[in-house]
Partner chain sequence: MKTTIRRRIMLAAILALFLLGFLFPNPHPHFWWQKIPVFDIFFGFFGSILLIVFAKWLGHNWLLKDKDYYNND
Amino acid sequence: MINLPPAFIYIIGALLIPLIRGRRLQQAVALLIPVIAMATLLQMPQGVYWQVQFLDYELILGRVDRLSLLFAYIFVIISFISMIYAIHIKEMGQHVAAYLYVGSTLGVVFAGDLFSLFFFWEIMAAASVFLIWYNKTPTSLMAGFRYAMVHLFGGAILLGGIVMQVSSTGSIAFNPFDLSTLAAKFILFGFLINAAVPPLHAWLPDAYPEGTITGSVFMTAFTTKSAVYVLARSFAGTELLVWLGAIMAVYGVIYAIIEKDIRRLLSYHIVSQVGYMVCAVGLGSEMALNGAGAHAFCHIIYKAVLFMGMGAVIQVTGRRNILDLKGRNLYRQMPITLVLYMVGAFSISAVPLFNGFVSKTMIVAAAGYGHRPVIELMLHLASVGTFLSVGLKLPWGVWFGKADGSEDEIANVKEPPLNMQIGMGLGALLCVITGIFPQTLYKLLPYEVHFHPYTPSHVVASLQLLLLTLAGFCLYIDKLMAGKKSISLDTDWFYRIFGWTVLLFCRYPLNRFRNLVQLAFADKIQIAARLSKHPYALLEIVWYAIIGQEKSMTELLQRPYNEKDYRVPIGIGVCASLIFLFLYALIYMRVAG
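Now give the single chain's structure, the form predicted alone.
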């Protein structure tokens, strides 16, 4: 076992990768880092480790319990699978950014104090933005800038809450908060921004579709799920989260149904699926918290598979909109990608024998056991919309679809590179294993599990919803697939408009004011500059007035600068000063003596 926090295994590894000579060796090290981290995790007993004294506070870099281990396991697993998917990338900077992102997320997971939490929280935001900027398109640059601004704002709010919490309690411990305090409200607000809770969610569907093909796969796993972890750690049982989570689940699905950009559609589904987890955290029972952890575990895997599948399509076709892909029968050229994508789609849609069925059913059942019929209904509706958009509309539009005669030919379409297929295959395999054998997942959950997903009532109810959704899709398929390319108006409209307003204000009225000030003072500044070259000009004007000669200031200032004119006066000044000091010393000694 390496006696090093798992976060630092990734961070140090990320910094070493560019220093290694030879691409094969770099790839080997990139794949070895998650293996070392997992070996470390498997040997970490529960407890508190790596305590560091900082000023008068004790930082804790290793608070290890079942909750932190659950999230750490899945973060390391998905980092390994994602790196296999991305290993063909020659630009090592992408791997560095990805592993700094993973390492900082593990730092958040094991942080036992608020200072460490905030430190890794900010590194997480800073590292992830490069996974967007590495796409190197104008839209990705702008999206990355907005992403950075939103997370800087969220970090500032979180820091304000931490400062208030520490100043009022004197403790930096990261434990459950009392929501009645202002500090806790600030901290919760900071967490909710990273969890992408509406209306604070718009950064997610804005930024994730603009990341690199492989970078977006990493991004789907860490930011929102680390936010779910900190909410489960510090705000479990908060009633507000129950409703926010249920609204998230429905809100994300509605936008996904109308969206045509394939990665933007999946991004809205992250909002929806994280809604299940936030809702479960709010319910607060042991079963609900188990459901939140299980759903985070399953969602990280199947969402990665979905993004990998759509990333493969974008890589080989260069297109990302359903309207540009439908009717081309890509299933003939990319059957393996289609099959693996459908495993992810069945998982997110809670089809029995796939892992989403296990975790999602647990959360819905927890809402039922808690006598929350409205919440239960909202989660069921979200599940219907999920199957409709991800399990039916998206694969139909991308791999099949009706041709209307306007389709152009996409040249050289084939399966993606082997490593991308292996990454997708490993993710899909985990979806099936944890779906068929849920006990493998139950062993990792924070509390003992007494829930059985494969009861007749759960299976029949799920199949009824799926079949009804399929029937509805067949009836309204033309309307669902119709439409034009457009941008869905969301809450990011407000800060985009605010940004444009500020830009226009700077560009026109403020710039005009600057020009007026510049014109008004330009002559005076020039005179001051010339006067600095001829400091005697003012005295000369007085002297010429005394002796009766007419000289203008302009005439005196226009003379060329001659440094020799100033050497003699300076020398005289220095000499006079020395004489003065000499005389002063003589007088002083005379008086003193």
The other form holds:
Amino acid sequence: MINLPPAFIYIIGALLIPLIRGRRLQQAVALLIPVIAMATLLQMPQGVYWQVQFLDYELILGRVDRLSLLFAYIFVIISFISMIYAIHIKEMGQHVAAYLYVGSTLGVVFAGDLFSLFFFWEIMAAASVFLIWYNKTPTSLMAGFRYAMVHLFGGAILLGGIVMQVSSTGSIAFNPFDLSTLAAKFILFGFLINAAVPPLHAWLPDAYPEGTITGSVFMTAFTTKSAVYVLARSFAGTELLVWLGAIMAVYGVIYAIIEKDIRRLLSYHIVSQVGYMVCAVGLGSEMALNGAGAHAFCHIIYKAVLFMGMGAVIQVTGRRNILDLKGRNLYRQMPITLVLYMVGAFSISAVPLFNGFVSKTMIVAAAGYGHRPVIELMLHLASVGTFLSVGLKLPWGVWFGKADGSEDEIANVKEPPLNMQIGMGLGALLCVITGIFPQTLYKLLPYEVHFHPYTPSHVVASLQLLLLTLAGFCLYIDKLMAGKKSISLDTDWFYRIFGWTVLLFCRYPLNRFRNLVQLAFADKIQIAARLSKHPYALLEIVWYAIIGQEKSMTELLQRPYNEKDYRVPIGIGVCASLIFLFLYALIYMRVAG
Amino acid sequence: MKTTIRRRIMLAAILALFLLGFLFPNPHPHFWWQKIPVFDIFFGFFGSILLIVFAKWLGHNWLLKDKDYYNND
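Moving on from the form predicted alone, please list the structure of the form predicted together with its partner chain.
Full complex below, order starting with the chain above.
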């Protein structure tokens, strides 16, 4: 439709939005941009194009193949749905930040070289941090700073890797890397930070719950999944990723069980679900890579629905903690939000007929085909924990819950604005469509799919797992819901407490030591400094010491140098030079003779 | 009364899935536990309890801190 890289459609669009007068027109343009981008995507042939000469290198802004197209499709689809959800926001800056973020992610997806990859990678971090800051609370300000610091650090590591890679190979091509080189290790590290792989993940559950209600919906989709894309592109089949991914999957689930903040709980499930994808990328088989792509696709939709649902609850109640919501029977006031949320919850829990079932099972099966018993069991266990937290604990706590008499009223609770409901509804609809007709998704995957999710044994085994998780939940429901408001320690402790301690150590003990050293040497250094300006004073000091006259040293030194004080008749100079010449002659004759 | 009905429905469903598990065994088992038709019944039940107990224990003894823990200035 328009011969422009999709990244620039969004970026130019983002910059145009604030220039447009009239709110309706602005909204129309904001919704039109994803449509134009989608039309462009559908007409983009596979291949490599949009090459730009930059210095001595050739940048590639359009490396289009099945893998990049798959991610681009879902990014554009979700940007449209999220924008519908966010369209009532009057602050245009939020839309600008969101579309710069989407555009730069598409830039990453189609980047065929390391320079443009890095360029878009950094815009992604810079644009997304505004989606946190627009929440305008002190906590979101600080969380945003931490988010920015972590991503700038990750970006710097990535740049270090890229520079090493370019200087050692001479090529800026963004292709599979050989992990034995230091450059590849740096690049992998930069990617892993964005993929939120523990212990580098703490920025995610720290920042996402603090973002704006609509901004966080955008954030759930792009940063981690673009990291999955670059990992699939360049580190497929890396053994390390298999284990990191499986650990991630279980790690997120365990934290989610003890979490009470509704969006932070969902954030830990992003860590967990991205774990499946990272693990699949590590497995590296065609089936596993298909699974990673399919799961990224499905995850982006249902996670957006889940964040939209919880965002709606926060919007209408002003509360974000299960302990402030349980027992108020919110389901009576917001049934539509509940139903749409549950579609997302069934999807993430891989209930048959919902989209998680057609993608997650593919990854677990790929672990089976790869003969990885421990990995298969870990992923299986993470599935149990997913249904437990997102499918049962969260909706039970938010919409139902046992009243214990201490509950206060929540005033004016009703469904969120219509556009938010439409956004959720579209997301939920996609969850069901891809769940019931998996072929629509499978057609887009990078390799041919030989996997059938809906076999009787698959379905029965899934239902067994889910139903008995429900039984376990019912038995331990009180234990799960109990507790008081608290925060959970995570690896952000290292920069929030340890880093703070280092700062305090520098500020007080280390500074005091500096003062001591300075005091001890300050007067000596002052003397040396004055002496260097006024070296004759040294002779005077010695002279006065010899004749025994009392003169203070500082007084002598403080006297400014005055040329006239030391002026002598020219004869003395001539005499001195004659004496030296005579001495020289003597020495010369001794040596020569 | 209501809870007993719910409990009965649940038990019936578990029983039904137990039997279905024998009717539809996994045709391509990769590991020994996939040959057990009702493995997921046990895995779901004990897995969920294990996760809850372990996470709660970990939270109680180590991870959960007072909500002002990070307010350090």
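Since we're looking at a predicted model, the values are computed, not measured. Definition used throughout: the rigid core is the maximal C-alpha set that superposes within 1.5 Å between two forms. Residue numbers count along the first chain shown, from 1.
Novice: Taking the rigid core as the reference frame, tell me whether E58 has a CA displacement of 2 angstroms or more between these two forms.
Specialist: No; that C-alpha moves by less than 2 Å between these two forms.
Novice: Determine whether the C-alpha of E239 shifts by 2 Å or more between these two forms once the rigid core is superposed.
Specialist: After core superposition, the displacement of the E239 C-alpha between these two forms stays below 2 Å, so no.
Novice: Once the core is aligned, does E91 move its Cα by at least 2 Å between these two forms?
Specialist: Comparing forms between these two forms, the E91 CA shifts below 2 Å.
Novice: Following alignment on the rigid core, what Cα displacement (Å) is computed for L539 between these two forms?
Specialist: Shift of L539 at C-alpha, rigid core superposed: 22.0 Å.
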